[in-house]
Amino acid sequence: MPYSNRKFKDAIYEQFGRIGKALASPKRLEMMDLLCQGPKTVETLSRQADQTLANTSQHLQVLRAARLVESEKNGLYVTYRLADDNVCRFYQALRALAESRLFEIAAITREFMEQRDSLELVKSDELALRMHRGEVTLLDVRPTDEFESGHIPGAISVPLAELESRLAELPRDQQIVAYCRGPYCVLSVEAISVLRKKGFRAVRMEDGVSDWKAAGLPVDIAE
């Protein structure tokens, strides 16, 4: 039997709450964005999203059912990836709608950020010109298979974890600025702020590789 004009109309916008319905929550919002550094275990997830790893399961389950991420086993473990990069562009999309209708956002962030004196950041386009010129060290805080996956180029690996026991190899004679995943990562935050009180100047970049790709700017990946 042919769909009736209503049918069809409610037939497409059925699947399209699909979507809707498989973003209704934060923390696959949080993974989604996670999954955009990167593909990623079960229990990395599940680490990183600070949840167990039944929610973590459940939620995954969701969202693979939403067809956002795909799924492939490597003996004990399960290891998701977005299913592609339209999919971090739309999350990011969506951030950047959140960020330009909710004013609660930038007064939640503005409040983290005074607290530990963070508002000094450093734009992509003005980092670029800075790198190009060697006034600045880049320093890429997220972990190593997060690095390794995809990173600004120049960038030097520094996993927050390690920061402290590395600092003899950062110069004190550069601005030293971090990044992670993007504005509301807060490893960079953390690095920013032990890096000051060991005298470094250093500031925070609010985007991330994902950001900085978006803008169509070049990335690096580890061979």
Given for the second form:
Protein chains: 2
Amino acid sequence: MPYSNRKFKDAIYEQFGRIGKALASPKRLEMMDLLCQGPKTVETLSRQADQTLANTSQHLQVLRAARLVESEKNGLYVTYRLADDNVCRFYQALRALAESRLFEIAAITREFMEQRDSLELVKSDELALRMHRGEVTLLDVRPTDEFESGHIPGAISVPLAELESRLAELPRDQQIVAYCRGPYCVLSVEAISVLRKKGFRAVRMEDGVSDWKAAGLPVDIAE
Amino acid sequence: MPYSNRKFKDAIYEQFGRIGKALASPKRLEMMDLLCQGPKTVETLSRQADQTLANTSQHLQVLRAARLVESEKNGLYVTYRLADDNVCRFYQALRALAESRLFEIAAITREFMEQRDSLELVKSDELALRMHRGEVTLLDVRPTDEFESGHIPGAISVPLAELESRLAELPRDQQIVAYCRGPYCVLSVEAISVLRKKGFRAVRMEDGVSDWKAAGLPVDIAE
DNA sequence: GAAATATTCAAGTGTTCTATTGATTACTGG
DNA sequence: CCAGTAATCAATAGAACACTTGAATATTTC
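Which structure goes with the form predicted together with another copy of the chain, now that we have seen the form predicted on its own?
Every component of the complex follows; first up is the chain already shown.
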């Protein structure tokens, strides 16, 4: 059947719309953010995004229909991952656009961080310099599997859940920098709070591994 | 009122979702594409996107609520424009992601171009070279106002509507390259068809001005 | 093969979105 | 001030969507 001009355009923009529709839900965006950290099972995503399993599964199917994620069944578990690196980069572009266009985001973040007394930040370029000089200890407070799928070179993996029991490993004479999934992940905020209460000098780095990577800096992967 | 971690995340992703929701409609994406060509009135957009005025106005308000477009009233007309260059670049990133993830797009395009006998294409880098050598005449077949808000250096403005009456201006001994808004705009396809029927040697360039610009090439603006 | 578990499916409900229609507002020019 | 035009608003019907619940499926383990 022949395409009229209008039908052709409608067909094309409908395809673009498949991507757009996949991005239209806050929960799906949160899940994409989580999947930027590495592959995850449905159950893990469900827990980390605070929603029911069935709902998580349905959202994942929407993302899969837009070909933004792929899944693979391993025994009892189904593991989902972003379809390729471009998807994570695109998610970051959306995040950057939102940050630049919507001042509400900065306002919400400032209010939250103030309340958590976590306004002090280290920038990634400054961190790189001070790591090089051996002045700081870098802590990756995400779950172990995320550390293993990619982390900042030199970082020590201390998942937030283990932090209190592993304080003895950390230096008291050096500043500690903690990072997690990115600017809107609160794991490092919690970590800073714990560390300060115990008398450590600790600050947060906003960037996650994907931001670090997007800035052209190297990333280590566990074998 | 204090933010819990979950409330903070929900508030942040809800903001990201504002951008996502704005992208969830094929018609809105088409309008963003059109607005990448330059500012337009509601009436113009309505005509170019083939939809009623009221519907166009409503979609524009959704885009404005997401701060992707801005409007300005001049007398009887309201002119809408993209809020900044990043919005156009982001739209192009979405388009590129869609093209890379959804094979349907290539299939639909191929079928349409075959039927219109318009498969032959010139790449932008090849065009730049041949323009420099004076081997080709470059035709911008978009409406005049779009030409004026930005065009490829050296291009002649011959809106499709005027093409048949201005054939005398065009060379018969040289290849003619026509371009329009981008790969999914059909103005240049129509132009090629007219030109060939009249015995000219004509091929299409897929890229529009914003693609040309995104590739780091210079753009001329009429004073 | 039965129990346990991860995931998906199916159905239902309330909400949000799209497109249409007709009315209304805002502005210009006579 | 009136007529004409661009744009928006308001109300609506129908479609699509998000989330919940409970059942079904697939796989592993005992």
